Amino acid sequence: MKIEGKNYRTIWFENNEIKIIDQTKLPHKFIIKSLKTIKDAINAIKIMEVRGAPLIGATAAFGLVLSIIEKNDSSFLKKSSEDLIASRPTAINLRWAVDRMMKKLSGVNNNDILKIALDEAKAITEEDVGFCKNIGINGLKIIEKIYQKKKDVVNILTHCNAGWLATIDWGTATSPIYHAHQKGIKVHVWVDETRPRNQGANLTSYELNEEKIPNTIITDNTGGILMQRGKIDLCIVGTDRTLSNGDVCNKIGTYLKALSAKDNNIPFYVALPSSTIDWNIKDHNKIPIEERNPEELSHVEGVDEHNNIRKVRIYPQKSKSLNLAFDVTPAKLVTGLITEKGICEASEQGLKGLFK
């Protein structure tokens, strides 16, 4: 997708480094970084300056190529592995994709090790992007039959980032709204602000302005209230994990949406490809929930009038605070499960169907 015109992924590889977006920085800053170790991949994705389920498994894949190159020893590389697994629990791509590194270099001659594990991770970014156009072409029928039906602007809601700053490209909950708009669809987002770290404001919006698609931030309790008054046509979110019962983990607050969705009979679909699906836990009080720094809730930061980044407080000095990352929504809960092979019904029957 583009940025200012210009065409990016979100990831790539180049003279044996790491190119990365600095979300952190984003919208007030267009940085590229460079990752030159293991140690880098890491932190990059536990300061979320990579961020989503789908780039947070490529950064995880590259990371392990990084690894090889920083010391070409099997026990370093498992603990690589171990280390990238740990450093950010609930998205289950990181874990899928470092198991499929370390499955295609088990066994694997050193001398060979290294192109062996560079192609591998190229190959989980060009499937990523391949998974994500293919959900925007299949989410695309949904918003057509808004479309033809109401014959006027499709408004649609989405919570925190499922854009392609989440993914490689495309994106999962825009891959759909990107794919109307190219085809002449008039459609308007509602875009979530997304507390504590405000995805939603800071990357959807700007993602969504930077390929002129109209949009609106709102508060994430806003939602309810639109729905009641018909100013929403539909809900697309995105996933961190989805059950193989059709259970969907998701950033803090879906749970809401999909509730206030049900009672105003609003379609709540959630976009994602088959490497975001957990198909051994059934039991979604058995995911893993992130809870992080509470200072992400206390601070916010912004640009001040001289156009610095700063942070501030805005809680009491004594106050405590949880910060719980993700919710869960219950299957009943979800229209359909969009992904790159259709759409489906949100339980192990309807994803069996299209996963065989």
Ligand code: MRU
The other form holds:
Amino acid sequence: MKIEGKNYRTIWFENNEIKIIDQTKLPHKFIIKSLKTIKDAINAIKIMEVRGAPLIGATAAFGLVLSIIEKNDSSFLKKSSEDLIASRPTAINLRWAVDRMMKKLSGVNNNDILKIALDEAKAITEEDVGFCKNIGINGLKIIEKIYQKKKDVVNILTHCNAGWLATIDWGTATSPIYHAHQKGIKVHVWVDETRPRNQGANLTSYELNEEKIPNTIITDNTGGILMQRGKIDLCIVGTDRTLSNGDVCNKIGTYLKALSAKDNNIPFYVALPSSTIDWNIKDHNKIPIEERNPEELSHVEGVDEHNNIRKVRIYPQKSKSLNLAFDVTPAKLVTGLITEKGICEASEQGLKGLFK
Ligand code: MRU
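Having gone through the form predicted alone, I am curious about the other one (the form predicted together with the ligand); can you provide its structure?
In what comes next, the whole complex appears, and the chain from above leads the way.
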């Protein structure tokens, strides 16, 4: 997708380095950063220079390439894979990408391993672009149906950033929106700010602006009244881990939005590539929920009058805070799952119907 009219992807590999767009600096500064070592890749995932389930998976895959360049040794590679998986616990794509890479590299001799690793990491990114594009084509049908009935702007609410910046290109939740816009359907997006890291305000609104899609940032608590007053036709969100029973783990606050949508009879869709499905865990209480530094709540970051990024404390110094990064929306609140293979019910039957 575009930034200042130029097409970008969120990650690529060049001259033995990973190139990323540093998302901790957006929307204030657009910086392309090089990751040169496996440590750099792990750190970028941890501090969220890259974030979003598919993108951290791709970063981990290229991270293993860096590990091989650094030291072509099987125990170093194994340690790198373990450290990558531990860098963020909730999004399943990270483990999925590392497991896929390690399976591909198992038994490969030292002379061939680098090329095979690089090819596989590139395949993961290309595949994700295709998945997200198809999510858009499939999800477009939902928006089209509402537009045909309403014959006016379709108002869509989204939470966090499940846009192209969270993937390689297109995004998941945003892909149907981009496809609708390209088809000439009038859309307007209500963007949940998404405290504490403000992925909605900082990233989703930014990328929609760059694609010239009308959008309005709202606080995370505003969705309810807008739904009651008929200002939202549809919700589409992303997911970090979808269980085979259709339960969806996504950015903290998603659950409350789904409850409100149910109470107001508003369709609530979740968009995901199959790499986000966890076929193993059956009980959502077993999903590891990432707890991040409370400083992400107690401090806010922005630009001052000289355009310098500054951080200030907003909480009383003695107060404690809890920073859970994700919550779970039970399948019964989800209208449907939009995947690369089609739209299905949020249930084991629905998912297995699409993914044999
Ligand atoms: O903590 P983040 O910013 O990595 O969380 C991202 C989300 O919750 C997204 O909705 C999810 O990864 C889906 S991305 C297509």
